[in-house]
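Below, in structure tokens: the form predicted alone, a single chain.
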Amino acid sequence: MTTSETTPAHRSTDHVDALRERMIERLWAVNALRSEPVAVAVRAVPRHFFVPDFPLEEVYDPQAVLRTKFDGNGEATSSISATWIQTLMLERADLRPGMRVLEIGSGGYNAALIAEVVGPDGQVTSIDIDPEVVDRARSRLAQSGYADRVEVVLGDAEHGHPAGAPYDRIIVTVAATDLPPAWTEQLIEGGRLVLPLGVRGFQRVYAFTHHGQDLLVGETGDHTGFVPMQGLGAPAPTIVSLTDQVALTTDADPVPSPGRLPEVFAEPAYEERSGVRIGRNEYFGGLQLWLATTLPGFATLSGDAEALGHATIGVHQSPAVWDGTGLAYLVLPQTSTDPDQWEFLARGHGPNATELVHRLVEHVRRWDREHRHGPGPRFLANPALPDAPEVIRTRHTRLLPLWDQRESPQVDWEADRDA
């Protein structure tokens, strides 16, 4: 092995433990960790070796995210995900020693927490479907003492591994948009499948436990942004261009009447104001999901401010409906300036513009007086799901939201106030 003044051997005992203690009082403050077990991990896994390029401040920074391949867009491929992501993770799968692992998506470090928490009776086994990726993997896990306890495999995860199963747990770690069937075919009776799973556009992470042949039941958590799948389950929206700032992002096939949209869009808007207001700091990600998973033709409206027609702030998406002949949308004008204050407001186009603007005015109402302080929606998960309006399908199964007020426990940033 080479040596230099940013590898390992050169690197402060003592800084390192420092901040990875550091980091470790921040997970257990924000709830990202929750068991002893997990935290024994993370002590004992020495994180900067599987990321020897980046300032050990950046490495034991629970928040940050260490991307480590770039396509030829420079859209991070492959990355150290935030460590506050992957304990919450580790906790939502409920590790226990002796278990069965699949990691989907390897990057080395991930997979040696799992190693630790399910000890040496345990098996865990990490897919990848970039060989640089691999190899990086299988390199990292050498030089920390991890190569007998962890195997990396080249592979399309949308076959799972077969050899190993079958799985008590799966773990995927790149951005899902579907349950490929081999995942529920290679996880045992009550196993778990967690994963950040986008939802008509939206991401967040999902706990589902294995019950009978084909059916997951799934539980919601934190909102989450990962690198997306590659292979046979890359995400493949359809994107409309309305105008050269303005996209329209959705998952319909097919979509109704696409060429009208740039028509209809550049017609006259109309406006109606919902009343619900929220404030700087708050975060409105459930409203979004809300909307994905209980509006027809549910889509995603991108663009700058200006393009939108409003100031807003915090949406890099808006909600939007369109329906061939009508289009509708949400942006987020400013109220009041003390304190800082934004409103929902719908905007719409199109020759039925106000039924569908006020069909997602009634919408945001709903969410602020039934849904707005609970957690997110259960998802059952089963390919013989019957055709319903609110059942969403995908390629390989059908999702059915279950909207109820059953406590959820989420990561928060606000309790960590040294950070």
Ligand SMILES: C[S@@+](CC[C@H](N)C(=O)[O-])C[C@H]1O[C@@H](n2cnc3c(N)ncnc32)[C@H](O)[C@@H]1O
Given for the second form:
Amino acid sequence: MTTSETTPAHRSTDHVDALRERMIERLWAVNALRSEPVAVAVRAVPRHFFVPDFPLEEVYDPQAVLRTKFDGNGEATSSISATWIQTLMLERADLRPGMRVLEIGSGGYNAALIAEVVGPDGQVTSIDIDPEVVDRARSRLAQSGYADRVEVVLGDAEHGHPAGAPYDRIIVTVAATDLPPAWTEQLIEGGRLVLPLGVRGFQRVYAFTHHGQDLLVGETGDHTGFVPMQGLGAPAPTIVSLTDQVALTTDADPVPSPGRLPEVFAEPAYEERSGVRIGRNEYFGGLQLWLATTLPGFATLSGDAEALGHATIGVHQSPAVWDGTGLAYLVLPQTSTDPDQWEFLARGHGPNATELVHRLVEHVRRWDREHRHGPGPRFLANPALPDAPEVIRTRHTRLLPLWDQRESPQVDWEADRDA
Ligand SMILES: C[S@@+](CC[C@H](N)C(=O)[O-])C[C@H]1O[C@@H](n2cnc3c(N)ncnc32)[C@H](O)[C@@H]1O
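Alongside the form predicted alone that was just displayed, please also present the structure of the form predicted in complex with this ligand.
Let's see the whole complex now, leading with the same chain.
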């Protein structure tokens, strides 16, 4: 990297303009940009001012996440999110001039985009729990001319920011696993809450609309991987170790006793093939969410591929089901007849292995028949929802997944092939 590349003032404007235009073209092509006001904002805000230590090519790559702070384990705690997810969330927020917006999780760049769309009559407040992030966001916003248009405050998102409420929109840019009451209370009726929500370990962007009496309906969006929430809303799943390298994660409440699960996991497995196949690059995040929201006793099995037998779904997380005496989980071996095809297979251990494996396989088959090509669930969120097997309980609210059929345009990276 040369000095001229790292010092914003010396960066070639023509070069930056060209990179930015190319990024905007790609965002339109993949459906992450959908409206002129958001495109105008991306053109107006100098993204490289907010991340001066990164190479320009990376800064203006729509898929690059620019990680800016790490914890002691090397995990990112703060970043400037990839532009595609920022524009997609702004589109889902349906921002209008004059709106009052709360951004949760600061960095400066996204808040500046919001400020451009809501204009001089709007109001943008950005809150972050980390004083260093707050200071940096303030100074970068000042350098790029947005100091008067965005207020950056220090605080825990759990409480929202009552001083600036009510908001027309709340945009959460850190992974949430719950909907704290403050967010609903500080949102006007008809207002939108856009957030990456992790439901039983699977994170998607949802746009919830506040319909009054704490009722929010969230449209499913795209798969994302935001940094985890810190503070009062930090995730606290129950993790049961099965071996040194394999663990079961559950949010079941009450938590079933792990009992003899580690011993049971070491016993020979019972297996059943599902007959449901997928191709090399086929996305099956919908299956994970389907199992997570409809399978009683759902959990996830995590560990590296070797520990899980070289055949798990993804390397780290496999959908599983457990009943306190044993468990079953999905693996995805290559088919013997076609090297480009994989077939879901369930493997189980314990006295009820046959029943658990069959339950898992039947759920996979049902997803294949009814939801494989659908947009995924919407969620109805309301703390007053009654107890029912299909209702997911979080600390603050209850979520009812609605697996109905609707059209919901998704980001399409196939369209970016020639990038
Ligand atoms: C992905 S970054 C924000 C990106 C930013 N909006 C941008 O311009 O791209 C997520 C931020 O959320 C912050 N955060 C984590 N937990 C929080 C909490 N409970 N309240 C407020 N901020 C939190 C982190 O400190 C981190 O800076």
